[in-house]
Each structure stands twice: as structure tokens, then as C-alpha cells.
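Just the one chain here, laid out as C-alpha cells, in the form predicted alone.
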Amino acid sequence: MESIGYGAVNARQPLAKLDFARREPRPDDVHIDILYCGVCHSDLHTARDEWGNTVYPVVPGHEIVGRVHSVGQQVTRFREGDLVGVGCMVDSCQQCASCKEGLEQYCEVGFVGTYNGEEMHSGGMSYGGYSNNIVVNEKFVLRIPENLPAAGAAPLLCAGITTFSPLRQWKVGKGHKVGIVGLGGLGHMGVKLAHAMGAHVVLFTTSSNKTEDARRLGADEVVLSKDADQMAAHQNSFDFILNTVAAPHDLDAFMVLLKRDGTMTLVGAPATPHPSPQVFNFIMKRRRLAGSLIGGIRETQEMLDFCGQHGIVSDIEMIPIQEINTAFERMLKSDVKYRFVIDMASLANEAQAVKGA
């Protein structure tokens, strides 16, 4: 099926329109017009190949939201003009025995990734949201509640579970004392979800002029992490903290704020290792450091639908596609409140362009 997007030929180059073929849908296929997707730092490591394992050319874009153009004749969960999502993952083997508890983003064969992934049937490469469609399989199609804006919508589909599926597996709620530590795409999303959940929020941070919007967002207190004495004041008190910062820091500087059996859950994946945290401050208090990779096909739509019942988009900045070399830079300096998303209709515009010249 005949596609348009913004993709990456080798890792030296912006990025620049593509013309590209995606599978012919099958009859368990949904086929999705994009409307927004948003930007993900995982996108420009791919782009640039700094994880050492692209394949070019990649289309990148995995916090997609669109309106289904059809649907297969074994469809049955969505049909023509549902507002819909498609997250991190297009696939899995469903076979395992996390794909058959739900938890298809530890699938032990692999789960095949929006872009950048082997197809499973085809063999060929998954192409992502930077482009006009998408072919999902059905099964790892997300209804989007029609009462969020979609534009804020789609950073849910990545930031949103990946900050979602720590609290809920350490059960986050009512009467608990939880941190999020650094306010970026995935910190300014902990902070909503844990403040919609009943928790008693306090968000850590190395700048201070992050906390008046801190507090919009929901925190109750915030910490300035560089200040001991702040820091201090907060020893051994701590249920759960989530750490969203995706660079190297001292993370017993963290560890010891938790009260015994309190766990600190790592969402954020620095290319560098932490320096080791001293095990001394995990024994004498039988704390816990972890680990939470977004989430499972089902969990994902609890999300959405808990984003719907409580009002929760991720605040966005809108640009057109042909600014997302320019997003890139500016994501790297964290000059983003907080998500990139491209409006996939300046693309539309693009082509039509090209096609009336």
C-alpha cells in the first residue's frame, strides 16, 4: 500500500519526506489515517542510529492517533471513523507466557516495535507515525475516549504508559507519599497520573523555575533535588518514587528517601550507566530498585480510558512535519513543554502542494 512520510535514509541525514510501501491490509488489518503523532526521544536515537540497530530507511513515530479509513472482514472491535491509538507495538508472538497474561511488552520472543520492527508474517520492516496511515493488526488497535483532544491524546499512547504501568503495578493510591523524579514528557505525565490516583505528589527537579508548573500539574511539594537540606527533610518517607531521567545521577541520593519496603521504579534509559547505589542503603531498610517497560496492550487502554474518566492529555506543543529536524534539536535541550506533536495534516498539505506545482 502506497505511503507518505518523514523518514531517515542513513544516520547523517535530517530527515525528509519518503514515499514508501506499507503490507496490503489482511483481514484481521485495521487501516488508520494518522491525525497526530507524537515525538519521542526513542525517535531521533532511532533516526540517528544510536542504538546501533536501525534499519534505514526508518519511518519513526509511535504515539500515533488517527480515525480508522477500514477495516478487515474479521475485524470486529472498530469500524470505519473510530478515533483510535496505536502505542510502542504493532505486534507480538502471543504465544508466551507474557503475551497470554497481557504482558506483550516482555514478550519473550520479542515484540515487534511501531517502527524499526521485523514483521512477523511479512518479514518486512514496521514503518511509524510520521506518515499519512498505518495497518495495525487489530489486537494492538487503542479506542482513544472521544472526550480527550486527540492532538493531547497521542503522547499517551508512549509517556503515558510508560509512567502509568509503575504506578499501577506498585499500586499507587490514596495515602501514599510518591516522588517523580525530573519534569519532562514522561515526569509532567507521572505527576498528573499519580495526583489523579490520590497520591501525595512531590516532584524532585535540579531547576527551580520548574515549580509553578509543577504545582499546576499536580504536585503537592517540590524538591530541589541539588539542595541537600531540602532533600534531607524527606529521608525515609517516600512509598514509591518514579525516576523519569533518562541521564546518568546518583541514584542513592533517591534511595534513601524511601521508607522501609519502598521501591524506586527506573523508567528512564540513559545511553551511559548510573554509578552503582550502595547496597547498604537498600538492606537496612529493605527497599527496592526496579525497572518498568511501558505497558501491555490491555493496561493500555486502562490507561486511556482513566486519562478519559479524569480529563488527563500530556501538555503538547504542535508543529508541522516539516519542522521535526528543528524538534529534534530542540528536544535535546530540553526546550519542550512537554511533547512534540505533529499535526500529520501539514503533511497532507505538503503533498497537495507538490501535486497542484
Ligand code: NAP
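I've shown you the form predicted alone. Could you give me the structure of the form predicted together with this ligand?
Just this one chain is shown here; partners and other molecules are left out.
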């Protein structure tokens, strides 16, 4: 199927308009016209091959919201016109223990990423949401609550589920003191979700100008993580810390803030490793350091429904697709409030302008 989008042809050049082919829809596929796509820091890591696994050309984007254009004959859960979402995965083996538990993100064969993934059936590469359309097996299509604004809901598909899943896994709720590290795309969703779950939320930031926003988003306290005195005041006090930082940093500064049996879970995925944390900080208080990867399809739907019930969406700055390279640069300066979302109408307008010229 013919598609247009914005993609990278190598690690050094900026993203540019790209014509490419997707697989033809199969009987169990949903063909979606994309309305909006969020801009995740993982898109930047991948476009620039920072994780060393990018196959070019790559069309990023895994926070996709759109309307169903058409469905294959075997599709039962969706019909033309439905408001739907696609997150970070478009396929998995469906046979292994993890898939059977609804944890497709930990598929033992390896899930197929929405972009830069090798398709299980065709063997071709998958292309993401910086594009006019996408074709996805119905098992990996999510339902967007109609009461949510569609553009603000797009970032829930990655930033939302990546923070919701560990908050649920570590049973965050009333009576818990929870830290969120970094107020970017993931972090601001973490603050909103942990607040909605009833926790006492403390936001750690390196940007002093984000304090007011953090409180508005649901943080009970804000700590400047570069200020040693502010950090010391919270020693041994957290049940759980969710760390979303996209760059290597000193983990010990946060480990010592956990109380006995507390856990810090890393979701940020920097290209180079963090300095190794001190073992003594773990053993003296039985503290734990963990990681977490997005969330399964069932849990992603639960998260979307939770956000529908609580009226939670991302705070977004809408951009035309032609501004994606500027958006990447601003993301590197932590200058995002708090997620860029691409309005895909800008892609159609560009295509039309070219035709008209």
C-alpha cells in the first residue's frame, strides 16, 4: 500500500518527506487514517541510531490516533469510522508465556515494533506514525474513549502506558509517597497518573522553570534534583520512584531517597549507561532497582479507559510535520510542554501543495 510520511534515511540527516510502501492489508488487519502522532524521545533515539539498531529508511512514531478507514473480513472489534490508537507494538508471537499473559511487550520471540521492526508475516520492515496511514492487526489496535480530545490522547499510547504500567505493577495508591524523575513526555504523564491513583507525588526536575507546571499537573511537592539540601530533606522516605530521564545520571542520588524495601524503576533509556550505583545503598535497606517496558495491549486498553474515566490526556504542543526537526532539537534541551503532537493534516496539505505546483 502506498504511504507518505516523514522519515530518516541515515543517522545524520534531518527527517524529510518520504514515499514508501506498507504491506497490503490482510483479512485480520485494520487500515487506519492517521490524525495525530505524538513525538516520543525514543523516536529521536531511533532516527539518530543512538541505540545502534536502526534500519534505514525509518519512519518513526508510535503514539498514533486515527480513524478506521476500512477493516479486513475477519476483523470483529472495529468498523469504519472508529476512533482508534496504535502504540509501540504491532505484532508478537501470541504463543509464548508472556504473550499468553497479555504481556506482549516481553514476547519471548520479540515483539514487532510499530517502526523499525521486522514484520512477522512479510519479513519487511514496519513504518510508524509520522505518516498518513497505517495497517495493523486488530489485536494491536486500541479503542480511544470518545470523550477524550483525540490529539491529547495520542501520547497516552506510549508515554501514558509506559508510566501507568509500573505504577500499577508496584501497586501505587493512597498512602504512598511516589517520586517521578524528569518532567518531559513520560514524566508529566507519570505525575498525572500517580496523582489520579491517590499517591502523594513528588516531582524531581533539573529545570527550575517547571515548578509551577508540575504542581498544576498534580505534584504535591517539587524538588530541584541539583540542590543537595532539597534532596537530603527526602532521604529514606519514598515507597516508589519512577525515573523517566533520557540521559545518564547519578542513580545513587535517588536510591538513598527510598525507604526500606522501596523500589526505583527506570523507564528512561539513555544511549550510554548510567554510572554504576553503590551496592551499599541497596543492601542496607533492602532497596530495589528495576526496569519496565511500555505495557501489554490489555493493560494499554485499561489505561485508556482509566484516562477516559478521569479525563486525563497529555498536555501537548501541536506542530505541523514540517517542524519535526525543530521539535527534536527542543526535546534535547528539555524544552517540551509536555509532548509534541503532529497534526497529520499538515502532511496532506504539503502533498496537495506539491501537486498544485
